[in-house]
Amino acid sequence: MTPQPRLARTRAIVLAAGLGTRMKSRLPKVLHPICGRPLIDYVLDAAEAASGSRPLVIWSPPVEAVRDAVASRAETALQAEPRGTGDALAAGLTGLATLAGDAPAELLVLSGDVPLVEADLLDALLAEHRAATAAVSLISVITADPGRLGRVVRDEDGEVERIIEAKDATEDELEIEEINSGLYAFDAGWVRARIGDLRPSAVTGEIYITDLVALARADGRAIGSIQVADDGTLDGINDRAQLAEATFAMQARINERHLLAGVTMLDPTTAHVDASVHLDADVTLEPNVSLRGSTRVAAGTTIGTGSLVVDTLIGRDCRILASVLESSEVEDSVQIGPFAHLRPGSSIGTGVKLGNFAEVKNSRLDAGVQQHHMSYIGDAQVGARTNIGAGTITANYDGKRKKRTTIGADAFIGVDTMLVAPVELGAGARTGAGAVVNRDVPAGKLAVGVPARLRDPRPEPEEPAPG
């Protein structure tokens, strides 16, 4: 769809002051994550693509941290006492008069709890309200199951005439089966002069933003609107079954784009992509991976079944098989699993392999580091080249502090070491199984025993000349 061309004048208001107790949640609904991220920020990346401007966040007391998790990229009004929808668009109409700048020629209206609206279609509600100089413009959804939702009269002609809310329509009325997706446009100067002509409804009290239809139809005015198919686009979220509908909505449309930008997914239905990863063409991603946070793939890589990343860097050509990685750097070349863990702060030179249950927290292997089964490295920095035998362990934590091991290149770490820092190792050291390092060990020298004593190593026994 072609995009249309922005008034410099449009503002989009975002109702999020209700606090959705069929979520039973102590979260405010529209900060329920979907891919990584609260539901309403993918509102808000419509809203500020189909108007060009700063949005405005509608938002009540119950819902307080709603106005604080949008407040680098929205502005915000209070919605006092939640009273409906009606209510909630006057405190944005004045909100938005407290904001420098022009008054607005026309609103876009939309619901925070929608998170798979598109700008696209955003774009067209905005072109058909200018094609009919309309003072309401609305988008309408025909459904076999309008539920609980609004429903859209219109006259013998076929023009809206208004919009009934199902808990005030009568049973012919519920049989109608156009029903209002909460998506608008306004004439703005209108809107302004009419808002304050809405009354609370006999029947729930509250004040409906649909009511204003009936009253531009009074005005003798133009209602615009746009028939959409029922394919869930403009669901609302109002528990955690819509929640899960959504997001494999989300995945879906998140999963595709990697796709169509070179990555392969050997199963896409169990590949769960955050919004805010980053995968580079030719990247694969076997079935059972969840990438998430600020996680970034480079090309060559494969991500293998059962693998979890969070918040980390990974080079070219990688390989992941069966492992957690958290909040890490992992160079070019490097293999990884089946299950090891990468802990926060870690950082893998290009090379290194990682192999079962290898844990490292806060550390840097240098490249070539071999580290294939059963230890744990923790604050510490390890040399090029240097093997960590099996079952080592560095003892970072005495009770009070972490302390922090350091080991040169090309060292041997043999199996079940146990070095307790501060400790230092120099390069091309070498310790005996079983040995617990509690004091530096030079460069070439061999440390051996409980505690461990230095020696110098034996030589390596001469290779036999070729006969």
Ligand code: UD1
Second form
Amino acid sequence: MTPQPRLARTRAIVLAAGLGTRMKSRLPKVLHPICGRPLIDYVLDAAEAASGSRPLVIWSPPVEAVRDAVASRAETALQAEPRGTGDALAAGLTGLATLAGDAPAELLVLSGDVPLVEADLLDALLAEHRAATAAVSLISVITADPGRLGRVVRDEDGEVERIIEAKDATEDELEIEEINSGLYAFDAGWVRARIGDLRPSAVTGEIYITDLVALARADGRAIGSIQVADDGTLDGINDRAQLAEATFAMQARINERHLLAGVTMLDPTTAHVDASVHLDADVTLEPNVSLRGSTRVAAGTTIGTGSLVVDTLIGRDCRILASVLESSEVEDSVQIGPFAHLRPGSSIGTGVKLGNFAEVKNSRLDAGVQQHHMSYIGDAQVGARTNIGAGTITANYDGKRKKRTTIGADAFIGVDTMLVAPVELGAGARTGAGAVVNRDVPAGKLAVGVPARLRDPRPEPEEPAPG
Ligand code: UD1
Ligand code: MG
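With the form predicted on its own done, generate the form predicted together with the ligand in the same format.
Now the complete complex, all chains and molecules, led by this one.
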């Protein structure tokens, strides 16, 4: 018998159906990336850790992409029209009822736009909520700059009475410096009974989740609250300025983790490292580098100033300077740059040197290959220790199809050689300066001229006997 899936005691609902108009963007607000991940992903991390279950994300048709973006890790529920956070919670409760298993006893409700929130704060909120046997608990922040945020109104005894939205507030209420962070815990049974009693704001016509606080008070139920420092951690993202601030803070958090794990950063404020990047201890990042996506860098490697590395594996003891590396693999002790470009599908063997303006695309360079200056190797296989002279080009495209070039080990490609693919050069083959090679060159042969003709290379001069 298959056991019935059980809903956890705590379920997190993440509100993400709003239009986010202040972002002035075609992309839904919560999908804007921070350090390479949609910002809602960070909220889902915290929600999942604190609730111990798959979060439920509320989306609406204008931001349908949200549903698809979270589908692999969250349940989703539709809010037919984004009529406010209270209506979004109502949609969440309807969605929860359709999930198999027991109904949860308590709910964590989070705004999808608070990416810096961490699970331990949500744990503290749940602890307070349970200790107070509250109907609703919230996290507030004391700030000198309460702006457009909801104000927490307290009675003479300091108990939370209600939350008033800035747009609906009186002059006096706007003076309140304790703001609502948009993170709540609810008694699930209570909120189910009361959600239908929310009424639209007379000022904005929106249905506010925050009005549930006054309803709990009217029911004589306890309201839990914890206050946290105004360090920006709970700032919602509503516009691009706030997005930039949160990105800066998240990057600092990521970089701190790497620094403590043994990565050297000459200037952590200009090291842009996606959340998904893996760096071994003893990696060095110089100023102004960007490491993106699934990039991994092994010990002893330095990523030099002005480098952009995307989805690339880099081995040990490499030195990359002012270069762009995309979707490629680099083995140990490789030197790249300045101003080299690895395009997707490149595989660079141990000890290879790629110098100024070297471009490699979809090619394998075996160990010890040298490609020092201004050349393009595309759709090619290059054997170990082969030297690619300055200005060498693989003419891999005939206007219709890409064709391959194969060069054996220990070959010497003279400066300004044109390798007209498909073409194969054997081990130890050589080309003269300016050769246009449009036929295969057997192992050990020399190709010279335009188009190139084959010759036997002159024998190497004998080493003078020592003496
Ligand atoms: C909300 C709070 C405010 C608090 C602030 C903290 C309300 C009424 N106000 O204001 O007290 O100080 O957060 O950041 O809740 N959403 C929906 N459906 C909707 C509307 C919004 O899912 O119909 C989602 C949004 O996508 C967003 C979250 O709810 O993730 C909050 O909405 P937002 O418009 O940012 O609310 P604030 O004005 O910031
Ligand atoms: Mg907001």
